[in-house]
Amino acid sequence: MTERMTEYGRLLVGPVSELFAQAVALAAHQHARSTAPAFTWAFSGGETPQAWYRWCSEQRSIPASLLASAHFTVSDERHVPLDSPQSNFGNADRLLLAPLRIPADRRHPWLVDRPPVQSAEAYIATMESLVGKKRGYDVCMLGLGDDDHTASFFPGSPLLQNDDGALFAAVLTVEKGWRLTITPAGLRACGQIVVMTMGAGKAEAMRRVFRDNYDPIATPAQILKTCAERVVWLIDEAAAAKIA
């Protein structure tokens, strides 16, 4: 495994099995350095976190000790019902957190049962009463899109523009839908932010973020660099060819 530091963070570039366990690292790194009354980790969508939900649940790699103290979501999720196979917090609980069984009062999902605004509002409290206001994620993990969206920040999204300093947001997007998300200043305020991403199809897309002027407004990963003493990237060597 490759490191480098960039203007977005911690580049970590290796085999997909070296980048699964280096996640449960960082997590467990920073589970034991956090004084925060609730250790929350927040899960990210996609076929990437999917593949690593299934390696951890086989490997049992993320530690007894983490496993028993930690409060788990999503970073991001579409307003879908969780058992939908759209949700992302309904595959991170499908996939590794009911084969873990990890107790139903450390998992929290966005309460897509409510109109997106409301689920927001709920969701907020629900942060707040578990570490304080203004404090994010512990441990939050990420990917990015084959359009550079991370979380649901897309391209054009109001939040890269203002989210009124609001840690987590329902925003209507043009092509997705109503979308529930860490918002940037969400970002700023996590312990750590990781970035999963894999695969050939996504060097185009981490060459825009990498290599292009800074503009989040079109390239809305680039927005990470607001937070990149933070953020690590765990990138494969096919994803990672456009930008050595």
The other form holds:
Amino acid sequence: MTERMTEYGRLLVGPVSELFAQAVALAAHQHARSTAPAFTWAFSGGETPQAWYRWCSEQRSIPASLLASAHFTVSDERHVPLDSPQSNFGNADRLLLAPLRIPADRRHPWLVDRPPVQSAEAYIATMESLVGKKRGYDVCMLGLGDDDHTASFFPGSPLLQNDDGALFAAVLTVEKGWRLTITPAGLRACGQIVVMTMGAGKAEAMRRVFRDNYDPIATPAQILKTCAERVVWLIDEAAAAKIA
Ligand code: 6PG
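Can you now output the form predicted in complex with 6-phosphogluconic acid? The one shown was the form predicted on its own.
Let's see the whole complex now, leading with the same chain.
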């Protein structure tokens, strides 16, 4: 695995199995040094985390101490029922949390049984009751969309323009409908941010993030520059091909 520092955070490039193991190692490291009243680990949506969940289940790679105490959630969510294949938390639950028998009181889905704005309010209340006010996740995992989005910050998103300080929000997007998401302020309140993306299909998005001029409203994942000191990118060779 190669490593270098960039203006968007620490960039690790290597084989997929090593990147998957590194995602666990980063969380374990953060867990060992956490002073939070409850250790929170947020997963992301998409195909990459689903492959990682399967790998973690097969390899039994998550340390017992983490499984025994971490609180699990997702950093962004679609406003769909948990049993939908579109539900980010639902997928984490089906592929990882349920097989690992994580108790219900340490699984924290966004509550999609109410309108989106109330879902976000309820989620903020849940997180505050766990870790206190204005504290993000101990570990926040993110992906990178083909359109350069991360979390639910899509190009032109109001979240990238009007930062009211809320750590989590509901946002209506033109193409994707309602989304529930950590905000840029939320990212800046996290302990560790891990962006995992793989495959040749991500090479152009990676190039835009790392090589184009800074314009997060057009290229949302560039917002990670505002918290680069806590960001680690886990990228395979194919996805890194255009930023060599
Ligand atoms: C979502 C996902 C999304 C995802 C990226 C990368 O809910 O839409 O969270 O933001 O992280 O699209 O997905 P892949 O892992 O499939 O590339």
